[in-house]
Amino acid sequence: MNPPTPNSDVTRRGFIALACGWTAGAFAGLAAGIGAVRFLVPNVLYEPDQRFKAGRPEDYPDGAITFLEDQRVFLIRRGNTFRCLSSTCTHLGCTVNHSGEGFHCPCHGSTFDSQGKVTSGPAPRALTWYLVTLSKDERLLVDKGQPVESDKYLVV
């Protein structure tokens, strides 16, 4: 009986090249499969509702600028009109403070007038005004998903 002869068709270098090719092919197939499965999952963000009830109109004294900390807004009453202004600075999202006749960002020094317009600082645009309506149960309803112009207000 003769001893078996090694197969001379496949060299060590050829085997490594073949193994690397199969590994790369398997990796590409796996990546394509993962991408196809991920494509079937929808990109849905479940965010909280942007509307909230702020209270009854009589809860706010005339001429008051009330800061609602949990919503990061200022509720402004002038006579029988109500408006709502965002307290989020348009520069980097810090919470602005009410100071005198306007608003001031403590982080980077932006200042805004009583209408929310930028008077100085790095803020690129004015503060956002939100829609204020009256709900069925006679409470103020603020919709932070509805930006409005600065001259829009609710008359009660």
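Here the rigid core means the biggest group of C-alpha atoms that line up within 1.5 Å when the two forms are laid on top of each other. Residue numbers count along the first chain shown, from 1. Values in this document were obtained by computation on a predicted structure and should not be read as measured data. Compared with the form predicted together with its partner chain:
Here Arg38 counts as shifted, since its C-alpha moves by at least 2 Å between these two forms after the core is aligned. Treated as two rigid parts, the chain shows its smaller part rotated by 167° relative to the larger one between these two forms, based on C-alpha superpositions.
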Given for the second form:
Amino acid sequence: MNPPTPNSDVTRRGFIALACGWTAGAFAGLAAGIGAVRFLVPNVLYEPDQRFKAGRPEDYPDGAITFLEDQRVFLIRRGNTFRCLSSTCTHLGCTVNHSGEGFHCPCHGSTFDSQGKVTSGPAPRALTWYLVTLSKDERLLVDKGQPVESDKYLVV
Amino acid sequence: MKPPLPVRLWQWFEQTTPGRAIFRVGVPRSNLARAQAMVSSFLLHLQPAKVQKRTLQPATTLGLGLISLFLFAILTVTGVLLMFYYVPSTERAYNGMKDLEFVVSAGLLIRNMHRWSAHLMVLAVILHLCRVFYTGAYKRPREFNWLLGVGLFLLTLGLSFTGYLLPWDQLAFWAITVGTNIASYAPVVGPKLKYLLLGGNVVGQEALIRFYALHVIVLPAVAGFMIAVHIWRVRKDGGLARPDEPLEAVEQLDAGQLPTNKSYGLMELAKGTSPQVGVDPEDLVSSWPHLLFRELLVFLAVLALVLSLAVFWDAPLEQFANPIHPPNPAKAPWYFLGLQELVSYSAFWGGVVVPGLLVALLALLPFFDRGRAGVGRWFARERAVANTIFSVCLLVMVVLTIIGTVFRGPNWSWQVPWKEPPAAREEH
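The structure above corresponds to the form predicted on its own; please provide the structure of the form predicted together with its partner chain.
In what comes next, the whole complex appears, and the chain from above leads the way.
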């Protein structure tokens, strides 16, 4: 065991006390920080269900692109096939409008074709397609929590 | 001649026991008492007891920091008043705005003052930053105060952003939507940050109350504390930067030493480069009353400007928040339009990388621009390179802001302001 060097003013006891103090302080600070951030992350969300019923298939005329305002989606019927397209721009979340063959975003000017693919503007990804199924009571059932490929149809 | 009654009342009060308990020093009548008055008052001691004569000349600083401070004070007072009527609920916030506008006595005036002070404060803080840059006043030993200033600049923008969300009109709703989506582009933590800011996945009640808490207490408290340190550091760093600043005094301060060549009165002694170091005492004047009187004048001018704006121009209130129809074009206030122009090219590069780099460059500036030449002089020739780089960056932001403000029409498409804009495509 080496004695402390004579010209050092750090004693073994002092070093241990300092190390323990700083370690305890750091842990306490870290725990308080993590706790505060965790407190701010909500555990329960009072948000609407991601799934919703969109009425009967025959409510939608053939070839129609219908905007469902409450859900901010487009319901698209071609013949006996149904698809559902998000109207939320993939750039910064504005609501896109349907115009002509495709869609355009009023906020930063992105445009999308009829398949939701980006044709111009800053949007980084295509618009999202959602899973459409038929419920037991013959209603269209859209799940906004389930994105699907653009070539996935519900055939009625 | 006997002094007028209010003065006599004051003089009597100073002599009473409570009077002496509150004000250790009465109205000062000697230079020593003037210095004592400055250092014995909590608010006044943030400033030096004596200042350089050139500090008092308007051209030295243009008073921009003071103007920002007074705008912050006006914002605090009007903001607290607004809190008595504003309810942070998506159902009641907008109606509260209408009440302030049409029902509450002086409600419209208070809201207008709050709004225009906020706009002016952003402008004053930007100009203050430019002043400090162009006079080279961020260099040793003022690096930390420059950092505080950059922080206060960001806090000012944060306060403005969280403020204009609160009316829950169209501007508010789409600003939260776009703003939190920009945050979601941040590397690694982006989506989690957005979830944390919104308190969920959708822009609604939880998001409003979070931005409300940030706006009325978190950001103002942090900003208020930092402003106090910022002003106090001006004194501690030896007053305003000046051309003939003795380098040895700066070095002494950096080494944590007290200068020993002092022969002045007690109240003129302050740690480090207090203003009198190396300068003839004749160049100094008492802060009381010379500095304080000019500060009062600046305050009155700022108040007069804000009141005039508030009387003649009403703060805008857009339609009630509508998640289905963003306004077309959906424009942020002018100070964010440069940023909005940038994100219209790319959300990641324009919204995260470029602003992040600019802030990092600003923050690190005093640590890599270490030359001492040209400190304390406007547009010093020795600083031509730094000034040019800064001016180009500034010019680019100004041009982007002008483009975003007047050259962008519906669908963010290019428009020429003197021509009729093309009709917005609005069908679904």
